[in-house]
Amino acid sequence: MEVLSGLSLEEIENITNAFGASKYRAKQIHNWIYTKSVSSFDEMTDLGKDFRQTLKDNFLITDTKVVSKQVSSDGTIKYLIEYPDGERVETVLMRFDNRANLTACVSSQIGCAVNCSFCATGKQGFKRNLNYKEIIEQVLTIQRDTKLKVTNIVFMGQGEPLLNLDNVLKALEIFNNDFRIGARRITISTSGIIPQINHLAELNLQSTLAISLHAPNHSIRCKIMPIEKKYPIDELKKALINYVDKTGNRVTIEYILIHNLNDTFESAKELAFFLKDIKCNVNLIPYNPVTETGYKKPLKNDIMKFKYILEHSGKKVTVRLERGADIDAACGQLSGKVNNLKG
């Protein structure tokens, strides 16, 4: 049966049209699926008795399952949920204390291809692309679930968004024009797909890039992350410049701050000068524990002279507060206990 969820109103129109339904009734399931976020159609009480049972007979809100749910002691939910194929994919809400905002971390890929040494994901290899309508189930089944409105959107889950986005660009359309989540609440991060970045530029959207850099130079960053023999740091900086002048967007600098291999006075000196003509935000990540990598967390004191440093140089830093690391939610965590979840 098709799947109501993901569908536009205008595609739900053609649905009501066709049993002879009207536009209203359209806009009436459109708002139950994407702001009420129900997960059946007896929820569904403005529409008739005979009605919903059509559409119980005939369509699915959704195929997607919730294998298993995680809540940290600090709010984070992590939820590891399961498409029709098999497949699964982890997606986070994080809150924040004294902040309205509730942030979904959403995925764009089943495993990822650009494994980077610190992060749990690359680890798994890459198996498939999410479609746009898998992308938005993630942030559907948080509200389900919490019965509470996602406000912000942050594609930091699993995968490499620019390498797959066709998918993450509709999804994008969908939660400005279907969830009225603003563009400028959604970021949209990368590891530096430099042609893709180009095209962003050309498209000339409002939503945030983040950039993950981690890295100071082309030769930590080569030991850390694959991606940067086939995109160098170089050549990744121009391809910031030509974002920035042709959007007028501040990008954001994303840095996993790793003891003794990144964090250091010199790295973050060297990170100063590299940055200083990009016009961009840091936010400094303290790495995040995941077995295998002999990585350490750094210390708080080179946290703190790190910092120091970026902004004296005029950027405006800060250090990502760490959520959900004791269920293996924060960044580079995620996918860390799907095989063992799986089966």
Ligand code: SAH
Given for the second form:
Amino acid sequence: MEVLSGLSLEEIENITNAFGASKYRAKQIHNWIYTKSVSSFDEMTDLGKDFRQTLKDNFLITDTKVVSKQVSSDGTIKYLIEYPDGERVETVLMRFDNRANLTACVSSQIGCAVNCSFCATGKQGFKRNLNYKEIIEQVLTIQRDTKLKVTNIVFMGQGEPLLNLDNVLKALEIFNNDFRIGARRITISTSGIIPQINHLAELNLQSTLAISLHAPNHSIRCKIMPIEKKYPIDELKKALINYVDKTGNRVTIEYILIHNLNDTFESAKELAFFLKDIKCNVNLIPYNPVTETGYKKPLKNDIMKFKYILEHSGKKVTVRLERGADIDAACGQLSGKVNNLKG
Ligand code: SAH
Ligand code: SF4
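Next, report the structure of the form predicted in complex with the named molecule; the form predicted on its own has already been given.
Every component of the complex follows; first up is the chain already shown.
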């Protein structure tokens, strides 16, 4: 049976047409799917009973299942979702107390081929791309469960979004047009796939591009991110300068702080110098422990020093709050395995 989630208003109109119903019915259905995010046709109370039955007989609202849901002590919720082929993925909802924001952290692939040494997803290897419907289903899952509208989206779950760019761009279009989530409320995070960054510059992307830099130079980056051999940091810098030039938008530089590896005074100085010509904000991410890496969290004092040095160089710097670590939902901890779940 055909699934309605992921369809545009025009596509739903084609369906209502075929069943002899008006365009207005299509609008109502569209609203029930993307705004009110119902789980059943019975909840579409402004449609006639017979029409609801016709829909039930011919369509599904969704074909994904929620395998489990965990709520962290800080209010973060992690969902494990299963697609019809049995593959599973995790998606996370973060609330920030003092704001009305509800941020969904979505996955773009099952596993990831980039294999960064500090990341649980990378350890799984790459299974397959998610198609755009599977990406938007993650946000719908959150909305159906919480009955709330997601306001912000970050592509910071499992997978490398720029290695699945067609589906990510199509999902962006649906987030804009159907969910009515503005491009500026969406962030795409990448390990630095240079040709695709250049492509996004040409497309004049208006969403925020976040770059997982994590090192101030080639040799440290090589140790933790194998992608550095293919797309070296100096080339990446050129691509970022070009991106800022073409789009007029500031990029976000993400930098994981790992104790004694890239969190030293020298690294901070070198990073400040490297970022001098790039219009950017910096987001420092204290390393979240993942098994079998041997890496340690940074010391509080070193985080503060690192931040200070970058601020002193004129950058706006934030330290990312750890969210949902007690349920393995923090950055880099998503693996999509049910045996990964605690309690
Ligand atoms: N593949 C993309 C997007 C997903 S990862 C990327 O790498 O950018 C989202 C963010 O979490 C990235 O900045 C990533 O480097 C970071 N991350 C991965 N493992 C982590 C860990 N163990 N602790 C803290 N952050 C981590
Ligand atoms: Fe892939 Fe991002 Fe994890 Fe690296 S940090 S392995 S690019 S998901």
